[in-house]
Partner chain sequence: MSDKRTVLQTHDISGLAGRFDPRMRLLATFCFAIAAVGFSSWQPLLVMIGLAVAIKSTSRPNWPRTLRMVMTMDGFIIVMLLMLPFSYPGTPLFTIFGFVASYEGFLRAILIALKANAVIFMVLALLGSLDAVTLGRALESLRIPNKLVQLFLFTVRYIDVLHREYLRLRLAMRARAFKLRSNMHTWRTIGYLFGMLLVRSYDRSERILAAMKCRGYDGRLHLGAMPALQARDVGFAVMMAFILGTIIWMEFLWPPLL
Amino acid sequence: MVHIVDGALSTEVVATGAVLGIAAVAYGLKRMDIETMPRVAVLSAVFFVASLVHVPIGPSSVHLILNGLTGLMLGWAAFPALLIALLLQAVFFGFGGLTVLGINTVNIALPGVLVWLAFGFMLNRVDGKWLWGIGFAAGSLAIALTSVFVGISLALSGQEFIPAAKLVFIAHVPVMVVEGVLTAAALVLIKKVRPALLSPMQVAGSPA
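Model, the form predicted on its own [one chain]:
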């Protein structure tokens, strides 16, 4: 699971995640305006619902995240959007926890922002198979990066977590494919019905 639970990480990793999370959420809030708030709410709800469905794989379980799509649609505003969803999941369902809220937000939102910085400027310049390719790459890469970040968080907390870190990545390989397809399909649909939503200047400012 990409939701790291309370007590699993070292104090240093938790503290670092909290500092980075606070800084990133604050920056994301600065890049938002009144017009982007409905979209932030929608993407936060999409993540909240999608990640509630867990599929058991061996001793672990996986779930959809859609952080690639969230990042492409929101830019830096993905941080506050995902923070809210993670907070509600921790409070109402016990997923993750409150002390690890910062590191969980960074591990999930940062990959979304990174794929936005890498691919966001292309969305209004391509369509058809190229948009499918970009969507698949962004969706699958975001999951891969989240798995790597979670693995690093675990590994930095102790050598005993290294096997679990490897398992996290392996378990999410099928999710990378599914998320890539879903992200690509969503982008193609958005391009047809409301292409203005794919403009990076419309959401959270343009990449710095």
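Positions refer to the first chain, counted from 1. Model, not experiment: these values are computed from the prediction. By rigid core we mean the largest C-alpha set that fits within 1.5 Å across both forms. What changes on going to the form predicted together with its partner chain:
- In a rigid-core overlay of the protein, residue 157 has its C-alpha displaced by under 2 Å between the two forms.
- Relative to the superposed rigid core, residue 29 undergoes a CA displacement smaller than 2 Å between the two forms.
The block above covers the form predicted on its own; next, return the form predicted together with its partner chain.
Only a single chain is listed, so you will not see partners or other molecules.
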């Protein structure tokens, strides 16, 4: 439900989303250099693969978004990476939409970048329980912000969408838990196996 489809939002919201999206993607691209191009591409492919994975939760299942982890690993480059993932989903799977690419990119990538700005600098300083905590906070906060942004996009398009917007948030509470645990576990593993990956220098969107 994080993919808003074509036709639901008002023209103003779609246009604002497009403008914000283009600006942020351009900034993300600007912060990528020769060295980071393959890294961003490979990581954006990982996140695309993640979106194909369904994880069971209760009687249902959720497909992963992992935008918190994307932000933490890519910084500002999360914008172009997620735009491409969304474009591929729209063209090859029919998910989401075409005119809403801009607003969807902002709704999914911006929380990732915000989480990175808030927690990114701590990753190489903490360990163990603290890393679990920060990872959980980052992963679940990114999903919470995304569902809030989706809700705001809907609510700004019309009063009648407000119940749906509330439902989007409630429906995402379990997703927040799953993504929080997943993000934390992924960070703990990376920290153990290749700690250098989490140092700020390595984040693709922030060249040293």
